Structures are given as C-alpha cells and as structure tokens.
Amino acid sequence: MQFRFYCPTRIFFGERCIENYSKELSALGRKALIVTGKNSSKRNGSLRDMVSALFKEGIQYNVFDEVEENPSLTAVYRAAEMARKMEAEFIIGIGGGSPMDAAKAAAVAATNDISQQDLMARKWTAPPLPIVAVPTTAGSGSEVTPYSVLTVEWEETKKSIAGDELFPAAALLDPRYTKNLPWDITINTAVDALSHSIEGFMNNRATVISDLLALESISIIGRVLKNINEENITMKHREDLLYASMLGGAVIAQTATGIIHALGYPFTYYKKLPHGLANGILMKASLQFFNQHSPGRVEQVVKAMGLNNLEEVGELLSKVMPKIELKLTSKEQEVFINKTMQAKNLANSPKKPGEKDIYEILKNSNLL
C-alpha cells in the first residue's frame, strides 16, 4: 500500500464558527481584503459576521464585491490591486466557489507583478498571502483544494491553477449561510459536489484515503437528493450538503477531477450552464463510459448512492436537476470535442477517452 495525503488546511464546522475561531484570522495579519460576490454573502449573515469577527479582533478590512459567476481574470486583477494598495496581510474568500477562487488567484497576483497568461501559466515566484475560505454554498469543495478555476477569454474555457501554496490557511464552514439558498442553486451545488466525490473516485490517482472520503460524500449527497424537494429541504440536509462538499473537495485535492469537469466546461463557457448543472447532464453517461473498463468502481458509486443501477442515477438527477433544452449543432459538438480532448484533467481517468468516447457521452446525454 502507498499513498500520499496533503490538505493542510485548519477547518472549523459548524454554527457560529467564525465567531468561535475569530482569533484564527488574528493569527494572519492585522490588514485583510474580503473578496466576494455583490449580494450572497450580505444576504445570507456570512460578511456581516465576518466584518463582527475582524472588528473584534482589531484587524482593518476592505471589502471587494465584484466577483461574477465563473470568475473573470479581470475581477482578479482589479481585487489583487486592493490588496496592494491597502497592504492587506491576507485575503478572505466568502461566497460560492466563485468568489473562493477569486480570493485565491488574487493572493497569489497581489504579491507577484505577473501578466494574466503568465499567471494561468503559473509563473510566480513570490508566495501569494494567505487565505481564508468561508463557502457559503455546498458545491464546490474550493475552501479545501489547491485549485483556482478561472474564465479565460483567450482560450474560450475555464481553466485552473493550482499549487499546495493554494490551499487556504483556514476553512470556516458554518451551515446557516446555505439556510436560504435557492432551490436550483441548492440542487446544483450539490451535484457538483457529488461529480467531484465520482471524479476523485474513478480516477488512476485515487488512494485508499481519498476513496473513504469520496464514498462517504456519495453516500451523504445520495441519501439527501432521494429525500428532498424543493419544499422539503431542513437545515439538518443542509448541514450534510456542506460537509459531504467539503469531503469532495478533499478528494479532488488529491486526485483532481476527470472526464465530466473537461466536458463541463465548455458548457458553462458557451452555453453559460451553471457549472454543477453541467456535470449533472452528463453524469449518467460519464459513468457509461467507466463502466467498460471499471465496472466494480462504477458499481460501489451506484451503491453508495443507494441504488441499484446507472439508469436509477439518470432517473434520480432528471429528478432534482433544473430541467433544460439543449441540443449541440454539429459545429458546437466539434468545438465541444476539440476542447474537451485538450483538457489536462482527462489523464486523470483510468482509461483516458478519445474523441468517439467524448462523442458518446454527448449522445448517451441527449445533447446531440
């Protein structure tokens, strides 16, 4: 048996933990910059309990709030310029993984006088400040990752960065910033959450500790989508969304994601589908494509699910999802396939596809 696990950073679960832990972010500096999303986080108590938190601990604070869906390079710049200007110490992300990502990427530009292209190329050298992640969706898993995903224009994709200098210092999770997210929002959220327990789990770089934690995060996000609607939804099932998020993003720090995240993204990037909607609709068939070469695998994430085949998985996701018309023409599936098939993350599956594969999964999703 050999593995490697790393995910240094300090988490802290539960109601009130920013106030609780308030002396963390006192340990990081005496200046931090909030990099967040315009309305979420002063909607849902999460900023007003941070501003509380750094007032009491005596540390000046700035607060960005023009971070879009999909993050922009753009927005990373202009929040990495704040945090220049005021000399901030450390960066504080609070929304979904938008805004987390954001924050992360505008660390590492505030300490480094880099291009946009030479930071998607990871060219810094000086290391970014620290971060502190308070995710106010369940989706993403971004306050435990060393990834930043961003919207790059001149590739017309979304794209990553990533390095253990990403991981954030500290991890607030407390349930009650989810309370009133939306029902899409919710649904979405949690499907990606669940893509990236799948991708982690089917994935040549899995080990024994990342396929605990990503079976337990299928098991929590299976039980809870079988037995919510939209006007059935407790804080208890919310408070399970967010660890079980969590434990995904501790997977896919170790493993990164695969297949469904390389076809996702141009859906979100030319069809501007939120990014768990995405993985959603293609789910089913991704698990097709895996179920040639790993059947046992495909079987433990069905019955970790608690069910009992891939077309109770399809059945279940039609359920809960936002229900969608989309059909690709032939030139978007060529597009669509080409950008697919230059993904990284493809390397990650334990048979990496080709383009009649990624061609499959389109028509098994009924996109073509």
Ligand code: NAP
Contents of the next structure:
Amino acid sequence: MQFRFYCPTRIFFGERCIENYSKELSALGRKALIVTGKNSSKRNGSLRDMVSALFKEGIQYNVFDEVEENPSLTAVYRAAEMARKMEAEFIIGIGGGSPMDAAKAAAVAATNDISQQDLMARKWTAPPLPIVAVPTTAGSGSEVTPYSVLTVEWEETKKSIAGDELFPAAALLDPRYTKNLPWDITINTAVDALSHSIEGFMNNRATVISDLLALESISIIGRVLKNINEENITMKHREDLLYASMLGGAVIAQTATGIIHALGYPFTYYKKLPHGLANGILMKASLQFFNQHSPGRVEQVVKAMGLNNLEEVGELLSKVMPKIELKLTSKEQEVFINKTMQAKNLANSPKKPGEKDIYEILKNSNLL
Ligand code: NAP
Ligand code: FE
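Next, give the form predicted together with this ligand, keeping in mind that what was shown is the form predicted on its own.
Let us now look at the entire complex, which starts with that chain.
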C-alpha cells in the first residue's frame, strides 16, 4: 500500500461555527479582506456572522463584494489591490466556489506583483496571505482544496491554479447559510459535489483514504438526491449535502478532477451552463466510458448511490436536474473536443480518453 494524504485546513462544521470559533480568525492577523459575491452572503447571514466575529476579535476589515460566477481575473486583481491598500493580513472568502476561488487567487496576487499570465503559470514566489473559507453552497468543496478555478479570457476557457499554499488555513461550514439556496443551485451544486467524488474515485491518483471519503460522499448525495424535491427538502438534507460536498473537496484535493470537469468547462465558458449542470449532463456517458475499462469501480459508484445500473444513474440525474435543450454545431464539437484534449487532468483517468472517446461521451449525452 502506498499513499499520500495532505489536508492542512482546520475544518469547523456546525451551526454557529463562525461565532464559536472566532478565535481562529484572531490567530491569522489584525486586518482582513472579505471577498464575496454581489448578493447572497448579505441575505443568508454569513456576512453578518463574519462581521460580528471580526468585531468581537477586534479585527479591522473591508469587504470586496464584486465576485461574479466563474470568477474573472479582473475581479481577482481588484480584490488583491484592495487587500494591499489596507495591508490585509488574511483573506476571507464567503460564498460558493466562485468567491472562495477568487479569494485564494487574490491572496496570491496581494503578495506577488505579477501579471495575470504569470499568476496562471504559477510563477509566484512569495507565500500568499492566509485564507479562510466559508462555503454557502454545498458543491465546490473549495474550502478544503488547494485549487482556484478562474475564467481565462485569452485561452477562452476556465483553468485552475494549484498549490499546497492555496489550502485555506481554516474552513467554517455552517449549514444554515444554505437554507434558502434556490432549488436549481441546490441541485447543480450537489451534482458538482457528486462529480468530484466520482472523478476522484475513477482516478489513477485515488488512494485508500480518498476512496473512503469518495464512497461516503457518493452514498450521501445519492441518498439525498433520491429523496428530495423542491417542497420536502429539510435542513437535515442540506446539512448532509454540505458535509458530502466537503468530503468531495477532500477527495479532489488528493486526486484532482478528471474527464467530466475537463469536458464541462467549455460548456460553462461558451454556453454559460452553471458548473454543476455542465458536469451533470456528461456524468452518465462518462461513467459509460469508465465502464469499458474499470467496470468494477463503476459498479462500486452505482452501488454507493443506492442504484442498480447506469440507466438508473441517468434517470435519477434527469429527474432532479434542470432540463436543457442543447446541441453542439460541428464547429463547436471540434472546439470542445480540442479544449478537452488539452486539459491536464485528463491524464488522471485510469484510461486516458482519446478524441474519439470524448466524441462518444458528447454523443451519448445527446449533445450532438
Ligand atoms: P457560485 O458560482 O459561487 O455561485 C452561484 C450562484 O449562487 C451565485 O449567483 C451566488 O450568488 C449564489 N449563491 C451562493 N450561495 C448562496 C446562498 N446561500 N443562497 C442563495 N444564493 C447563493 O457557485 P458554486 O457552484 O458554489 O461554485 C462554482 C465555481 O466553483 C465554479 O467557478 C467552479 O469552477 C468552481 N469550483 C472550484 C473548485 C475548487 O476546488 N476550487 C471545485 C469545484 C468547482 P452571489 O453571487 O450573490 O453570491
Ligand atoms: Fe467542480
């Protein structure tokens, strides 16, 4: 047996964890920049709780609240500029994956005077500011990963930067912030989390520990998705989803993502599909691809979801996910396949897909 497992993030889970563990913030400095999205953190209580914790600990703060979905480098650099001006000693990302990822990249750009190209090429030398992450969706798992996924205009796609120094110093997960998450975002983000655990399981970097976390997360998300609808979803379901999405983050922190994310990014960049939905529409056909090479592992995924075969996986996903009508033109098909073939995480697949395999996944997903 050989494995490596590294998770340096201090994880605090449960209602009122920001209030209960405010001392964790004190340990990081006296001045903080909060990086968040435009609206949701003001409505779900997360920003208010953070501000009162900072006040209680005597920490000065500013708020940068302009992070958009699929964060741009422009927003990252504006946040970094604000952090520098106020001499922030740490950065707090509050929101879904987008604000948490923008916070991580801003933490790098705040301490390194480098161009956007050099940031994406990982050419920073100074350590980033410490990062605190407060997720308000149950999806990205970014609160426990060493990745920041950003929109890269000059490459016309989304790309991630990675590094152990991008692991948040602390993650504070309070399920109450997800209470009023709209139904479509609840589902899309849950499917993203499921995708992390599946891609981390169908991965040649998977280890005994990442498998344990992945199967637990797949089984929780499978069970919740089978049982919830827009009317009957409870706080217990939401708590389970937040827990499972954190587990999914801990999985990809070890393995990275794979085919589904690689092929999903062009759907977000060119077709503006939400990240989780883009993964969801490719999931069944990607599992069919894996099934040709690793049927035993696919069977474990299906069983963990509490289902009997891949048909049932497809049926469950179509039942819960928002319906979309989407067909790629032949030109788009070529671009999407090209972009996917360039993604470095394809190499994590137990059998590296070729262009024909990607074509088959698109075709079997009814996207051609
Ligand atoms: P998101 O892009 O952060 O946010 C999506 C929407 O949800 C926004 O409109 C946001 O509003 C809203 N929202 C967030 N929390 C809410 C709440 N509690 N109640 C109501 N609305 C809320 O969504 P996400 O799916 O969490 O993150 C996706 C991003 O994460 C993608 O860019 C993806 O590539 C990235 N990702 C990163 C990793 C990683 O390891 N770093 C892993 C997977 C995915 P506001 O804008 O007003 O806040
Ligand atoms: Fe994701």
